[in-house]
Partner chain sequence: MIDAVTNLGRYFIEVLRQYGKAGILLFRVILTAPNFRKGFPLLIQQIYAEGVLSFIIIVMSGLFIGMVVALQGYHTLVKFGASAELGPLVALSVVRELGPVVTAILFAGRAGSALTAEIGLMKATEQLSSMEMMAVDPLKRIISPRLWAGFISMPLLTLIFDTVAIYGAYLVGVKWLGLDAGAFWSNMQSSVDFNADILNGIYKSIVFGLVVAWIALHQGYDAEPTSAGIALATTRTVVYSSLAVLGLDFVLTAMMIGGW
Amino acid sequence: MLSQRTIETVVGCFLLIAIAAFIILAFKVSGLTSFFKADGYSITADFDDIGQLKIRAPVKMGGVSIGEVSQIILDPKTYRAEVTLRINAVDANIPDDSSASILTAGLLGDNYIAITPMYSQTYLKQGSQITETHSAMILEKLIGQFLFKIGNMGNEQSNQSNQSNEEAKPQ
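Since we only have the sequence so far, can you give its structure as a single chain, in the form predicted alone?
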């Protein structure tokens, strides 16, 4: 029969292994660590405006996550945001004439990059660049443009009514 001390040692070891497994699982699921990076390659894309895009934002193609944003820097020559994308090796066949867009998950959700594949038979590889990009739509800019157009429509209508009133006045 096993002694009480041996049973306690086995149970203690089991608990330590379980706690370590939960910690590893938490890091892997959260994506906050680089210990478990999948094999893949890096490509770049330049954008005029990246909005609220962040490092570790997903890269999706057809709604399926195929990688993540690994780096964002400002190009000192063109003053455009250069975004480095880490693509998983299993998703290696992305045509080199594909386009990249920054989209928002929902109305006020996080930004992500969506790659739209085209029809080329040659594929992106390590160090390639996506040349066709579409910048993020900034909600504040859209609201400002809408309000500006409404304001101009009101001014045009008042100018037209003033002109018609002046034409209607007897000389």
Second form
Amino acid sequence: MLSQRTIETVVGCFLLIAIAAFIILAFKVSGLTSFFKADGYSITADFDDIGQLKIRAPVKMGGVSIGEVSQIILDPKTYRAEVTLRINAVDANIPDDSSASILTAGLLGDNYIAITPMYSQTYLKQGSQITETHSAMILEKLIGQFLFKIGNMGNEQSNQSNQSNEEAKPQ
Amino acid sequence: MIDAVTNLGRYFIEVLRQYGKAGILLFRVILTAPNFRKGFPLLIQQIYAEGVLSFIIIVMSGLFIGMVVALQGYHTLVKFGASAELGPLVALSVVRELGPVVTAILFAGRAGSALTAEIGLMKATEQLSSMEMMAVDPLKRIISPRLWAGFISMPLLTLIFDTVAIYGAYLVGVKWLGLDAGAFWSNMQSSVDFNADILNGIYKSIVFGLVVAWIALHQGYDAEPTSAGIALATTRTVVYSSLAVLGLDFVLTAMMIGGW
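For comparison with the form predicted alone, would you give the structure of this protein in the form predicted together with the partner chain?
Below, the chain from earlier opens the complete complex, with every other chain and molecule after it.
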């Protein structure tokens, strides 16, 4: 039988190893940074349709990830989706006339928000709103429009050929 | 005919009595006021017996499970050209499911069976009744530290298992199969969430630790005080706690899945 002191020492080592494992899981595996890094700021943007956008989707400017979506709520008056963006990179100054659009990474990828910077010299601050927004492209709607266009094109062509036939006859 | 019905009824009442006894045991352990000065050294000894002595088997199985999941996952993912997603695959399956469940089943085999055998033998050699004769409550002295030790050790072992398994996958994926280390870790970080994945895995392991220790202690405390009875009780501990862990895992996952 080991002495009580030895047992306590071994249990202490066990606890330390478990705590080290927890820290590795938290920071290396899940990339938890929000406990310490409180710097950064939040801005909002209203969209007509956010498509498949989810919380924690990345916010990118020029393809570089500068933050993430932290909250999505429906505005009860305007029926638009109010998306809160958490910008982590402090040195990412966003001009206040920039536009936000919801894009899709690849053909089947997840949605993300792309911010296109403009030329204003004043920058967005904590709580400001991006007014210029472009909604998500919904694939079903696009296909619907495309089919509608194709249908119309066929009609126009047949109309034109009828007209040209009619024009041709009198001569 | 009537005899068969009577036997069925007797069996059912016996089953209910077992559940009742187990419930009373758990409530008496949880509701008795702990005596920290006397209880703490006992608790440390039991954490040593249940947690530290299970450390090696947990580390070894964690390493090999992480390695084999990485190997299997890589050969499937590479067909879709998605081998960079190996990190998220391994991390999510280990942290959410394999970590808590495999640790709990190993814990039931390594520590739970030992608990049952120990307490069953204490009962068979009448150590428990002699404690009562000396006005020492065996629940406080024997059962309670073992239950709390299981409750504390299981999440710690699960954390170690998760970490070792992910590093095992790193070993196979990055060092052997030649994936990019940066993509491995950054894809993992972007898809593993601290609250939804890691904390939920820890909650699962806490529940499993309590359940395994509870089943083991009840089987030992209730064992028939003969060598055959102890053998039967030890077998039952492993079978019941493995089944309880797998069943509870489904229930807990179904409750947690809203966050994913």
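These numbers come from a predicted model, not from an experiment. Between two forms, the rigid core is defined as the largest C-alpha subset superposing within 1.5 Å. Residue numbers count along the first chain shown, from 1.
Requested in this report: Quote the shift of the Cα of Phe22 between the two forms to one decimal place in Å, the two forms being superposed on the rigid core.
Outcome: Here the C-alpha difference is 7.1 Å.
Query raised in the report: Can you give the C-alpha shift of Phe148 between the two forms in Å, rounded to one decimal, after superposing the rigid core?
Result: Value for Phe148 between the two forms: 2.7 Å of C-alpha shift.
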